[in-house]
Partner chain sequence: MNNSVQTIPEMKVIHDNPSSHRGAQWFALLSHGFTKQNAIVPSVLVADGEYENRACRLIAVVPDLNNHFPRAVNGEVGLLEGMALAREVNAVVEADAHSETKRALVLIVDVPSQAYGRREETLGIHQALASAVSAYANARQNGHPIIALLVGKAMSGAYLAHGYQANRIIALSDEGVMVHAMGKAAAARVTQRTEAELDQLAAENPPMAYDLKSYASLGLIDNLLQVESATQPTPSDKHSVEQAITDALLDIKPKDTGISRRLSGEHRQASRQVRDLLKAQWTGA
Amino acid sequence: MNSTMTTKDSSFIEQSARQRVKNVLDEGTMRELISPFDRITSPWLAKQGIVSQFDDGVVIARGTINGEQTVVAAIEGSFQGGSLGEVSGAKIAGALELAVEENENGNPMSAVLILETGGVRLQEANLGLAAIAEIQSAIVALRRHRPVVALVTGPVGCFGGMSISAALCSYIIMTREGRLGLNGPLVIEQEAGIAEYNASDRPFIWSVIGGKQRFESGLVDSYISDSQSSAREAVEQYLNQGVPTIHRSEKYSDLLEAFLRLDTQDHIAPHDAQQVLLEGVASHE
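Structure please, single chain, the form predicted on its own?
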């Protein structure tokens, strides 16, 4: 813990998913939906000798942030690497669809996604992929009404299909410890070789996909410190900004043009990658 932090303002990263949800909501307003007491578990893990968890690694709650109705979904990175299967994915999709329905009925409701996930759970690959597709569809539907804020802190990061889900959100907030990418470091090392991408080289990994790099490349909206107050204040700030005029995912063509001009014959350094990305972002402004 940072010695300058008070007990109340301790590390956000070191909290459990349930504590993180409680932290971002107004005090006393958290009402958990599909809680562990409902005992809705994955039907597939036990068949493979894996101990299931009563919340399947995802916490869903509704409450208020600055008095505004909000639904919050948080993935528990310590359970199965934050992977999403049929049940956990359906819980997030259902929460987002609830918010869409509330907005269509004239009751404004925003959403916050606290993402600590390696992506789809391999033991439930097809069902997990289907659930992530439903999550992405619900994000696009909800962001027309109210902001959908993604919070990527650490230490698992946000990879696979859920990295695409994050990119579809209205805003992305990251800490220095957060990592965001389509493939995780171990997957890239396995496919490209350790000489190309050494997953154990932490400074290199964070220089490529860490929060500071992603922010300075213009791919995320905010880069915050690891404290409960920073996370809460950043979420409040972006919810107050409302729906952006143009969402990040609607600017893809500018980044694509920058990538097409990239010479892939040479090994690109993190700084050079940042310049390419900034060029694409700037061309839309």
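Treat the numbers as computed from the prediction; the structure is a model and nothing was measured. The term rigid core refers to the maximal set of C-alpha atoms that superpose within 1.5 Å between the two forms. Positions refer to the first chain, counted from 1. Compared with the form predicted together with the partner chain:
Right, the form predicted on its own is done, so what does the form predicted together with the partner chain look like?
For this one, just the chain is written down, with no partner chains and no other molecules.
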């Protein structure tokens, strides 16, 4: 793509992972680590006759946002559905671990995760899962020092183990096009039946796990329009806010009671879910 063609307010969703990283960092500060020139590819995909990619679908870069040191990791949704394998997972975990070290050495460093992922790459199953556990450990360690901001814009959305990773972040930013949920719609439909979850009913899916619903349920912090400037501004805003007093993953106590009181005989309408979720966390605010 010709970068001179993109203006400040064009779509963020249509950008590649690399362009997205460049977009959220201060101009001219992006320095990619383990770039495609290093040719670190998945050792497992080739053995299964699947074409690998020189960045294994993850872009890692250091730079600044508003002058503050930040490491950005972006998953490329167009490569293997944004799935995480050994290499792509290790790139994110390793980068976050180094950011933790920076903070421990007295050098503040934040992180931004641009998530476009179906979760574990099944061709590297157990190494993808292990990497996600390592990413989660690093997020919890890092968010004590500086914010870890997650951006979920679509088109893939954020599923599987990485939806748990997003939920560990200090802040989550979504667009209307983004989707955030543990199990992908097709997997639920296969496991639980079409009456439980109709994966091809797009309005239904978005009404449950889409950006607007997640925002109105308080499961994410911000709901932005799809533009490069709004993505960039939202990231800046949350980095400026610093580490939240209580992370979202710590606001569960009253929610647990609320879920126990809920009538679970039938399905729960999205609007009712908003009320339960908002009231459940309100006491922590």
